[in-house]
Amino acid sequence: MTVELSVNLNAIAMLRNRRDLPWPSVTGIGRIALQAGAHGLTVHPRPDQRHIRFSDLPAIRALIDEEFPQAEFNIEGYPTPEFLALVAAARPEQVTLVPDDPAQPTSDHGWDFVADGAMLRPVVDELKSGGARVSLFADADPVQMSAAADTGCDRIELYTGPYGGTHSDPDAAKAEIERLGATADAAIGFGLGVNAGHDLTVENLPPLVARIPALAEVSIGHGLTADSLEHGMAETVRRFRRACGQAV
């Protein structure tokens, strides 16, 4: 099974927003990423629009529809009515629901599926009825996967931040990989697909892919954007695709 790469454009948008100027172009960088073989583009439109702006969504949708119809648009966010309205208008192929407070600088934990299941189930049903695949952000916790499956979601997205944080500690990295792998095994056992994202790099992706060979997709923004300053966006996408196990 090929692990697909979705390029998160939030960091590009945040750099653009430092000035009242149209560059770097979110769609322009997205085009380069897709031309280099990325499977899709990811955004997380937060209420304060501090990186991706609501006005970016139609432009990204048009880019995919008009130039890369095989690609996927993945929109992340907390399921407020405003977020769900944005999703309905943008028609993403995948929606990834995250339990973020609007003030958080970035996603830093998964759902408590036992506590939040009753809230998530109707939202998942609404999104699926609109044609989207639904993924739910999840901590490395196998015990939670039964409740995750009960929401009716299609996939979970493993929160890999703690794994990324072990970059200088090989023993801790092995322990985190096993926790993630055990969670993926449990999710797959309940019929769920598995995505992953947060603080993934060219260096730490291959061991994760080796432990979770059924991994469907990784969504990567910060590390990929940082590497692109050195290697350029097109070559960086190719480097990350190789790290996913793709023949490039």
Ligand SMILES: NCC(=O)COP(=O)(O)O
Given for the second form:
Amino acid sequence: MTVELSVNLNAIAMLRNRRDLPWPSVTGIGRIALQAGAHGLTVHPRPDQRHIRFSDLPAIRALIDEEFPQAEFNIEGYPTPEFLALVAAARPEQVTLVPDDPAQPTSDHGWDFVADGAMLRPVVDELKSGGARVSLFADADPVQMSAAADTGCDRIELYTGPYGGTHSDPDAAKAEIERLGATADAAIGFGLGVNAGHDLTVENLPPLVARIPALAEVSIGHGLTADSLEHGMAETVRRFRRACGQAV
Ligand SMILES: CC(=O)[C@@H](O)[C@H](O)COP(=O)(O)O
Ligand SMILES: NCC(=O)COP(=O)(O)O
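Please could you give me the other form, the form predicted in complex with the named molecule, since above is the form predicted on its own?
Up next: the whole complex, starting with the chain shown before.
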């Protein structure tokens, strides 16, 4: 199975928002990423619009529809009525629901599928009936996968932040990979697809992909954007695609 790369544009938008100027262009950089073979684009429109602005969503939708119809749009966020309205208008191929509080500096945990299942089930149903694939953000915890499947979601997205934090500790990295792998095995056993994301890099992707051969998609923004400052966006997308095991 090919591990697809979805490029997260949050950091590009964060840089753009530093000034009242239209560059760097979120759609312009997204175009370069798709031209270089990224499978799709990911955004996380947070309530304070600190990076991705609500107005970015129709522009990204139009870019994909008009120039890259085979690509996917993945929108992440907490399922407030405002977020669900943005999703209904943008018609993304995938929605990734995360349990983020608006005050969080970034996403740093997955759902408690036992406690949150009753809330998630109707939201998942609504999004799926609108035609989206639904992925739910998940910590590395195999025990939670039965309850995750009970939400009716299509996929989980493994939160790989703790793994990303082991960049200088090989033993801790191996332990995190095994926790992630065991969670993926459990999810697949319940018929779920598996995505992954947060703090993934060219260096830490290959061992994760080797442990989870059924991994469907990784969404990457921070590390990929950092590398693009050195290698350029097109070459960086190719480097990350190779790190996913794609023949580039
Ligand atoms: C869900 C996740 O881990 C990331 O995709 C998230 O979008 C990061 O958000 P920030 O870019 O705001 O840190
Ligand atoms: N879902 C993870 C994502 O889209 C990007 O996370 P990061 O690479 O910016 O940490």
